[in-house]
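Shown here is one chain on its own, the form predicted alone, set out as structure tokens.
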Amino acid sequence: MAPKVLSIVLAGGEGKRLMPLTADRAKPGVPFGGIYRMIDFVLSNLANAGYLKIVVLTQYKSHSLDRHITKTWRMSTLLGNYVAPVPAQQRLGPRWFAGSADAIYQSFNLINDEKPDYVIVFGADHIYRMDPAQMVADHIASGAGVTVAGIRQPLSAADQFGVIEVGPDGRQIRAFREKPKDAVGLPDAPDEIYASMGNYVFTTDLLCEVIAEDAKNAESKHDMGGSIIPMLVERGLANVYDFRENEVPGSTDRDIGYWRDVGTLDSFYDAHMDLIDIHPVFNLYNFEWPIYTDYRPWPPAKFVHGWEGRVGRAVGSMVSPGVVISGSLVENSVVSPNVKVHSWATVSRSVLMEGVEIGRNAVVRNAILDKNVKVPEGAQIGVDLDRDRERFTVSANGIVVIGKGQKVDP
């Protein structure tokens, strides 16, 4: 009998280096690669494994995420499966969330009503495509108490992640650091380590039984990665799952093994480049592994005029249903639904979300562009960087970003 299995995917996250894209909705709630969220990957994921009895925690600003997944995600009940998005119950008294940790010892009325025998805790804001019941077989095989995904970087980027170091088995977790200075390299890779993807999958007993030694801590910052892993690492009962393992059906030479973090603007950024290249680092046209998502009756997209010069094109892009481009050219961008760009402007290498309307003669270039941004005729977006960063979010590469309904003046 194939043991009972719930996820929990983790979306309170505020997403305060995402602004303004989370000024008005939580960080796994971000629109992303034009017709998706940011929490369609992990849902798909989990849904295409056949891990179909979720619970979605939210907090921060979630009505747009509560709303996209009811509307969404609606599994048959007749089954007993769901996807539920449940919000800070203050269950234990009036308090919100006071860390990933807590986020589940508040919820353990979620655990105890379905008994599973391993529990699924996932995040919600990174970018990829796994196979979750590999990583759930490995560890009921291994016997550990908490397998964690790690994904293999260089030992020279070690600084910029939380990094899992392991001993001479390469499986068993010896040490969970916080961007570390001095990380030490895998011991069949001495220039690689393994960086936390902040996926793991728990023995439930022992998950219920940390988390509930953890909130007796007052000194703890209740987190899963910060707390939680390192526990279990000192005890011994914490393994590491290699996600170069992970074979997802349908995945490309190029493509495998993706994953991002898009917890900057910049990575957010790069993240969508990624898509658009004739053979994209990260394929959406896999169909063996789809990633689900809302698609509302929205017409096909549109391209018109065809004359002395007034040609409506789009080049090395991804143009979603609704757009009407007219007269004028898209190139290396990903264009959302609804998006109306006008005669002679120009959109390159730019990110436009649902709603956005370009102005005839307009010129758009490395830009984020949240939904119902109006653009007027003849203005200028990531030409003159100074001028932008008087109006507007610049990033630390230079991607000009501007918040959802902002006003653009000429």
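Quick caveat, the model's predicted, so the values are computed rather than measured. Positions refer to the first chain, counted from 1. Take the two forms, find the largest set of C-alpha atoms that superpose within 1.5 Å, and that set is the rigid core. Compared with the form predicted together with adenosine-5'-diphosphate-glucose:
With the core superposed, residue 158 shows a C-alpha displacement of at least 2 Å between the two forms. For residue 250, the Cα coordinates differ by under 2 angstroms between the two forms after the core has been superposed. Core-superposed comparison between the two forms: the C-alpha position of residue 236 differs by less than 2 Å.
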The other form holds:
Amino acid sequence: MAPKVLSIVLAGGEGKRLMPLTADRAKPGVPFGGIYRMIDFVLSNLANAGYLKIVVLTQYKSHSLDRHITKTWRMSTLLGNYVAPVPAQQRLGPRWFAGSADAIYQSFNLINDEKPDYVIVFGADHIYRMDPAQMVADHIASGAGVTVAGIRQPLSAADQFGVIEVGPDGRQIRAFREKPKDAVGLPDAPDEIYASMGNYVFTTDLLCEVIAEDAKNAESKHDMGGSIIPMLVERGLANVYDFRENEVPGSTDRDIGYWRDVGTLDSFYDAHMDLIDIHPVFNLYNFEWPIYTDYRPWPPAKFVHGWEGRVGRAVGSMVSPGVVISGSLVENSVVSPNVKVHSWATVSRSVLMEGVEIGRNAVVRNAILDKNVKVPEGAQIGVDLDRDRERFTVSANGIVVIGKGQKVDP
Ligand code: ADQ
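Let me have the form predicted together with adenosine-5'-diphosphate-glucose next, following on from the form predicted alone.
Once more the chain from above appears, this time first in line as the rest of the complex follows.
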């Protein structure tokens, strides 16, 4: 008999570092890659592995995320499968989730209803392909209480991750520190650390026991990476699962092992640029492990001659349905549905979300334009960064970000 597995996807994060993209939506609900939302990646990984009992714990500005999950991921309950968004319900008192561990604590009823042998707890804001069934098999074979997915990352980013130190067998976690400021590199790679991917597999009884214990601790932040994993490491019950061991069907030499935490504007932008190379660093065209999503029945994208007969073109770009590129040039960009680009405009190295409109003669460079942003005729974005800083958000690497509904002056 296959073990019973329940998947919990943590989707309540606020995503402050992605402002203004998270001004009125939860981070996992942020559009990504033209037609997807960030949460589609984790849900597709679980679904492709055959894990179809999934609860998504939401909290912060969850309306559009909720709507997306309900619309895209609704499925027949005939076989007992579901992908259900579950908001904080205040079952245990008048308070929201204090942290990711508290979100699980307040949702114990879901675990009790399902009575799984193992619980997968995955984050919702990463871009990657992974077969979670291989991690579950590793967890069962090792007999660990919790297995944490691990990946090498640059030492300079250690303060954004849970940093793992493994024992001599290369599997048991000897130390786990959440976002340390003083991490040191690995013995064989001084510029790298071993980072937690924020993805865990738990043996159910232990998960419930340790979360209930943490709930009684008034000092705790009730956070998976900050409280729960360190507790289990101290008890010698935590193992690491090396992401390099995960084999996803259809991966190319180039995108094998790809994983991006898109928690900052620059990493969000860079992950888009990873999609549009001729040999993409992350290949969305892997039909053996599809990334699922849903969008309206837009007509096909159209490229037409514009004003004074100029040819409308897009090169090195991904262009979604419903787009019209008229007498203008779009290069090295990711274009979402229903975007209009008018004559003599140029858009380069940019991410345009649904409904964006670029007026005649406008120039847009190195920018992220959120839904429905209208760039008026002749306006310039990403050309004079000092001016852009006065009116928009400009990331550390100089990417100009214009939020949903923000007005752009000519
Ligand atoms: P972070 O992503 O910084 O680090 P956190 O903010 O707790 O940790 O978010 C983890 C996941 O939980 C996200 O998917 C988030 O949306 C969700 N979440 C946060 N608060 C929640 C709440 N109150 N209710 C429901 N869901 C909530 C984590 C780990 C690190 C690891 C990185 C990898 O803590 O150890 O290295 O992920 O990116």
